[in-house]
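Take a look at this one chain, the form predicted alone, written out in structure tokens.
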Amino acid sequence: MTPTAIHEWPSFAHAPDLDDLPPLQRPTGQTLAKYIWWDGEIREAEGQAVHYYSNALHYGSGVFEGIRCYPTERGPAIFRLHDHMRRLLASAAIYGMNVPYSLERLVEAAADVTRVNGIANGYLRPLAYFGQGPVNLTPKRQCAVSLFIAARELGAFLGEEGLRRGIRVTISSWRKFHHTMLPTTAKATGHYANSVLAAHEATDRGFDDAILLNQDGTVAEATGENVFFVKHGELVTNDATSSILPGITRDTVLKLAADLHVPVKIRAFTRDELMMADEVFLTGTAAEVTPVREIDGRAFEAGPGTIGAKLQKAYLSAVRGLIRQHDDWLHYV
């Protein structure tokens, strides 16, 4: 898969307590990889096709998983990709989808589609969904399960800027779900409705991304991403009791932050909290560790000498193999 273009990754080079990063070259398009892993076999990605009557299209009962991929010094490394395929088989599980796969076949179609690629830098897309059968809403009684994993070019999510600077967000009109209404832990298709709204209302006002609050008044989560704040030092997210995904990449932060003595909560906060913060930033697979400078024209503290930038500088030795301890982390293609 070749990069369109590249770009240095931005050097918090005063954040506490770790060297500066050796430059990470990114993509910065999205382009489709030319191969693609489907229900068991490595394809051509162009010409392949799901169904229009496919469950999933009509319903969005489908799962699925945003998997990276990162170059190391001992080659092309997926990040925590039997913690990703676990999630997605629990996902499936939830809704009644039987997927024909183990954990480590799909480990396997994972890196079989990294390789077949050249993949050193981007993003993995695990999808399970209910193909075509009758119009009903039990489509584990009739309609078979298909399953591809698809690639493609990732660089900064939220944009590289966003990354060095800090991101614009805004608090969402629209609510998160309760997960008594639907199981917020699954990684579901039909779940993201609920974000797209919100995305495009923060995008539509200018902001970069959006937060959504619980329907009690508490923080669940941004569009894609985990919430942390930082204040007073102490640094501040929820987990599955305020409806949100409990993210990957936030179970590395967390980890991270202990790694590293930062002192952690981990309990309901309001949007009042969040916006007395010193510091606020997101995580997720796609946005990595991204700052938030401002909600609502609310500014944050971010970039150098942050907590913030220490923990994403972490991150961004974990995924590359820089931190020895946690090398377990990756999957080495």
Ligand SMILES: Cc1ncc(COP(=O)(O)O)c(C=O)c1O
Contents of the next structure:
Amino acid sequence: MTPTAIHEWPSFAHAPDLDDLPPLQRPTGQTLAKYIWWDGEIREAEGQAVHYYSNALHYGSGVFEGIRCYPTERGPAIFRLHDHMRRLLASAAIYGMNVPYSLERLVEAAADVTRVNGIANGYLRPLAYFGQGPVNLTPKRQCAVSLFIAARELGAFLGEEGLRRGIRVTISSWRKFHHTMLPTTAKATGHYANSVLAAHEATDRGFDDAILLNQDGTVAEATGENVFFVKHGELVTNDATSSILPGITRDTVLKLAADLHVPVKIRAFTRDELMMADEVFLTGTAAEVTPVREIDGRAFEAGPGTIGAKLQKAYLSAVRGLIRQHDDWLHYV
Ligand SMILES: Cc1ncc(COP(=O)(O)O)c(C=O)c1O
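Which structure goes with the form predicted in complex with the named molecule, now that we have seen the form predicted alone?
Next comes the full complex, and the chain you just saw is listed first.
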């Protein structure tokens, strides 16, 4: 199948195979880009610093995004840029952070920093934070807000091999914080202490990543990814009522599943159901669509022929501008 045949794929049978896609040269390092956008201007990144008494450093009062830019036939394109910036502003709002830039200004800034660094395949990290101020827990009253958009290389987040063959995951002994404790739909720096603990535990035990359960035993999400499973041909994932960060990749995969006529159920699910699944995969901007081949010794189907692989191929087609009907997901720089 040629790449152009992918444009109008109407049914499951016509979803492209990964090997049908034009090869994507992924960076293998994590080199930082030369220029950064910081408080309204492009600056040389080298030497830029955050004050040691920034409120965000002490209390986790920052909000951020992770956004990928992919090479396409029409040049570099940032994937779902407006949606990411919209979420950034929503995360800021719940923390009482007044971001002095409009959605359109942030979109333009992200495109500018991508362009000035000559990035075709890269990762953008916008981060807004409360800066230096007095020792107290009301930064919205005393701390100035700063916002930068950094850029760097980022290859396959959980490894190229993981992307193709699947990763090994453990169920964390750390539970996910409930949405009554912290606003889980916001992407805030302080929330990631939970993920760091779980990721350290998982990798110390020889796994690639961890899935966290909620206090009631239902599945929440992985350290930086949402969880999907397939059972008897039906795709299942949870929603914000399970204290997840509702991912933009999750939303993309749900729309691609609809295109491909894959039946979907969105509902809470238990560890037990997950362990009984036929397939499991994780979604996230960094991890893209990564199959899970094992959870704590239990093996799952992964790779060619699986529904997860079809959705992964569809996702990797979409991000590269190969699905015309979803061209509005791409912001060409
Ligand atoms: C905790 C958590 N869940 C889910 C996701 C997936 O979100 P997205 O697909 O918008 O990158 C991320 C990554 O941002 C995350 O950190």
